[in-house]
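Here we start with a single chain on its own, the form predicted alone, put down as structure tokens.
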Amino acid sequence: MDVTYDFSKKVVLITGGTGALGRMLVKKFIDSGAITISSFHNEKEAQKLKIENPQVELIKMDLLGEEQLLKTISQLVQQFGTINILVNVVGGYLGGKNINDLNETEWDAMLNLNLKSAFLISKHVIPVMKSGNGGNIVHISSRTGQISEGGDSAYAASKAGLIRFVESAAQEFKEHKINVNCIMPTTIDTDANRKAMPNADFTKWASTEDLANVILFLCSSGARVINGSAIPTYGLS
């Protein structure tokens, strides 16, 4: 039986809402009654998301530009009053290279995309939650953040760093009723991943709906005792 949530009167910001997991989250939060905002970079993907979910509010956002990010968050607060929930889906993967073959640009790209972005969006959303009545933040880490099988040192380091960041943030702001957690998927069952790995056993991958269900729970009142946790969401892999 599907669990239903009531997020009416909640303002939800989803970074990376135009991706496969992001689109599922947008749909589920809208279906749960939330005012749902999605960031985007690509205009074409944003238009597709709007067609799928006409109620979504779209905002262009650069998670690595702090000055622009601060203005964007202020704009959102002026328009919607607050931000109750942040789900940070922005991230990327780089694998298949050992440390000797990895260049500095690739290393920096992984640390920026997966870790610095999480730091900056959290830094500027948390004060909004502090001035309200708390909130919920969920980041997307990876099982690779716990154990790496090699060939992905930059990605693994960024996702491991994200887990420690979540733990620290959760301790720093728990008195303000702000819960900060992350999930740790492996390969997510998306069209892009199926195309990239056509010979894989897709039945062992976690679906975007299953992951979205975990995230919605972490953003609900039922998860108020979960804080600073990295939740395994490995599927059957």
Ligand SMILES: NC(=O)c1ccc[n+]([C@@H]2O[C@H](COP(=O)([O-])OP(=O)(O)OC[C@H]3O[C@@H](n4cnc5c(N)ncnc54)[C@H](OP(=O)(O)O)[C@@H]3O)[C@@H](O)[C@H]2O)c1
Second form
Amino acid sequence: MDVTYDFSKKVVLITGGTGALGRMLVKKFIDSGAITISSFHNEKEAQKLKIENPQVELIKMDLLGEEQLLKTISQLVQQFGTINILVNVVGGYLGGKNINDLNETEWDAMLNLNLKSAFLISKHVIPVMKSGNGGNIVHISSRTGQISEGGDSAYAASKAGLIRFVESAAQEFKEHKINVNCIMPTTIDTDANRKAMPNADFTKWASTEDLANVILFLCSSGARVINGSAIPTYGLS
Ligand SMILES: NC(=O)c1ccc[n+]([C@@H]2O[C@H](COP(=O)([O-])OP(=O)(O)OC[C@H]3O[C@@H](n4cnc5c(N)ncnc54)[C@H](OP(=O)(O)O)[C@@H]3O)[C@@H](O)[C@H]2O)c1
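Instead of the form predicted alone shown above, give the structure for the form predicted in complex with the named molecule, please.
Whole complex next, starting from this chain.
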């Protein structure tokens, strides 16, 4: 479905814009007129993104290193003046392992990638929004953050933690007109998931466009009364 928004003059930072959902968000925000910046991590994926979307601004960012993150955010503010919207897409999955088989490194990696990254990027983008006219932040949790089916304790804990993190951030910054929300997808219709689950019914999976439409709405003025929410986006499954 084609839903259109006008984000012209808005500066949008998408972390993980080179991933499956991130790429769709980059395209949708550019189509809606935004100055669209994507963080990247892997050089090759960033080049592909630039070929698909020549208007995207790319910035190398390690979401897990606070010192480097702080420097990149200030560079970005110098170049673009502000950040109005943050969509934090960076994340990953680890499943199929029970607690006794999970090692400490795997546990830490999940918690860092899905939860610490959200804390660090928020910590350094929120002051920029506070000194401007407020802003909108959307993180990507998961249905597994609400209910786990087993074998995914580290992932489930990280995505559940993200929901509480969003609630806290929403309360802390509402007086600065900063809305913080997250969405809770289940399996997204991506190439990687189709390859991993070739016999699944793909019609039950949300497309990246379905999810991008919800995220753009959450970043729009129409969603100004939505703050601190975890939006279920698994209605097709
Ligand atoms: N796919 C699903 O079925 C599903 C279901 C529920 C929730 N989610 C959540 O939805 C989000 C997007 O999923 P997706 O399938 O689009 O993911 P994806 O294709 O695997 O993309 C992940 C993105 O995160 C970036 N990234 C990974 N580690 C990073 C790090 N240390 N620093 C900076 N960037 C890093 C990757 O950058 P590089 O490419 O440069 O490495 C990539 O852009 C994630 O938060 C995921 O947990 C996904």
